[in-house]
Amino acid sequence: MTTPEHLLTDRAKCVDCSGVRRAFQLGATLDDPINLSIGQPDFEVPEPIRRAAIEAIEQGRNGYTLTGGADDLRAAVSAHLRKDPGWRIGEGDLELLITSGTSGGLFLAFLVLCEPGCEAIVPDPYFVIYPALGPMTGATIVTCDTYPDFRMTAERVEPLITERTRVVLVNSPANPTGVVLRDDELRDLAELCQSRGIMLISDEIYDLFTYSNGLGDAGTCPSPARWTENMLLLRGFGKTYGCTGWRMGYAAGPSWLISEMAKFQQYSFVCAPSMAQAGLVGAFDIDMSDVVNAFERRRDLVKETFAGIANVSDCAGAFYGFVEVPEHLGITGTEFCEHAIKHNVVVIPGDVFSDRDTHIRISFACPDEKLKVGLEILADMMLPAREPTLGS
């Protein structure tokens, strides 16, 4: 008889389920909740991507692609990094692959880079999958404390470089405090790890997503390809325009790197979706700064409804915030959040993304009247008034 004890990898059993996936299953039991957890843009995808895509399916694009990608979708990336970093794949050293999600890419990227003995460095707080790229490729992943401005600098990383260490991983805009880091910061980081032989990469994913707060024009993303060419930059369209379900990203650095990302992803996800790849061909030409100013009016919101009652990360980009159960409470962010569901209110607790569990995340990719209510209620809830129902 077959049982999971025999058969379960050690690998599998020190992957848990994701807890934001628990936070959404909890969500669903409520009915009309304020669903305040949800990491995924609230607006359709623009109508000439959804054409595109339906003409694709309608002509026949429906098979596989060259595992690096369409050549129009690649081209047209390729147009995109000129202007932004300024990078021209395929001169140099730089190449670029079409990726399944950027997640796809950073899994593939693990695959290459990691294997059992060395050390990849994550910041903590950090986005889900990261602690679980050590456990599926033989890493060993060491958090990088940023608590409590959450700015993973070189300062901070740098004690924790050690012969073992193959990759520096960092997030910005990030997910879950929102926080953008500096250009200088991020030139830092770049020349730190160029000069210790380790591999950066730069999960980009919001990079629509940075807010004005002095960082230059709204939607132009700090980056640290701006400063090097010796890194890998991982950027998508899913959260950019709405159709994070497509799971396409994109991945572009040295070539040696790419290409052996490419061999790995034909023998696991083998292209990206076709139908997806051609309705995002023109994705690039479509102005969003209507959806960047109303994501930037919301964040304004979060920051406005918390200010003087708890302290709230600097949240300058993608569409969250992380903020501090106030001590005086004298409770966990997961307790905090238990007593959020019983007022219909859905959030995160803050130790889904960190070895703490101080704080709780807020997603304002939901629509602003929800929202208003929603923060309302949280805001409520932490004040002195509240200690004893929430200690009870």
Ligand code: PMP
Given for the second form:
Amino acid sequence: MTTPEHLLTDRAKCVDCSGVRRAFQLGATLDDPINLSIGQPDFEVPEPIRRAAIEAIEQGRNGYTLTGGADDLRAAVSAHLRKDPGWRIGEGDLELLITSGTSGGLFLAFLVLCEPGCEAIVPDPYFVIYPALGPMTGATIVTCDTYPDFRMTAERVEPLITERTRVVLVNSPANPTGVVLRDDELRDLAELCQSRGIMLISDEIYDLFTYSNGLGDAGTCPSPARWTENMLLLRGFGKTYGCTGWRMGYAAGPSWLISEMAKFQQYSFVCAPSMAQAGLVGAFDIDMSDVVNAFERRRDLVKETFAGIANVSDCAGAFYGFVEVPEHLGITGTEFCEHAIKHNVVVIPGDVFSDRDTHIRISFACPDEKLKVGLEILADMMLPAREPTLGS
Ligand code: PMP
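Next, give the form predicted together with the ligand, keeping in mind that what was shown is the form predicted alone.
In what comes next, the whole complex appears, and the chain from above leads the way.
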């Protein structure tokens, strides 16, 4: 009898998540590791949101919602988008879709826009899902090398554009680098895409986590949506309100695109989880500034700890620092992470997010005390004096 594997599509075989699995396995052997690898917030979901979700379940909001999302949440998101970035959903040509996480929005967008023979430009380093969107939809993923400053600028994207390019995907604040692009950089990228008839997709899942040095002219997270409505804006609730498992996000953009994404949502995810939608109706009214300020202090700690020891990305947002393994150690990001495990600290090697293996990603979504100890251990490992002990 043949093994069932012969049934698998090339599409399935082409998606490789070994890097991510390897990163999780690295820490799995430790009892009480200092875990700086997790990309999810360490704060509680705000009480009013939890209460609203529980009440929704108890009051019977357990059935399907409309494909595009429940009316009350759609109204809340529309009101929010009117303030930031100033979009008027339902007026003119702009539409909105409540999605199953930001990943849901990404997947639907690629299903609608990409097919074999076309190309999509994504940053390198990238969020792990981005390269997989290629095999899943047939598109060729073209990576835009953003080293060493990790800025996906129009100058870097322009030479990669061909007549097959359909999509440019930008992520700011970025995972895994925390870099936040400036207003003018995003405007130039928007203008470039517009002039070439390419859809710009902006993954802004970390928009709330923009620290004082990353804020744009409007005093909020810079977005290309301030310059054009001819793009797809993807945002989420998971990171912002600490509810990544609720699988909640939204997509906004031109109605011709959103209606096609809604069609595929209807035949796949059907709708975002009903009780989570109900829970998040009042979310935009909750003041999250204490959380953001606490994360900014942690970001400062990351910068301070590695100052003079290693190059750290200009993390003005999200909750990651991308730290270069000092050249004098003569080892890769993966090798450094293996050594870190021996010191009870879990971080992710850069090659999980990149074609290169020169960095490590540190998540500071971790309680202050543990973070402090973990950072000191990592910085100590990077000092020249420690070099001889690394091989032990
Ligand atoms: N985009 C980026 C840049 C991310 O880091 C993540 C989550 N780590 C996602 C999208 C997916 O978010 P969600 O959990 O809402 O699907």
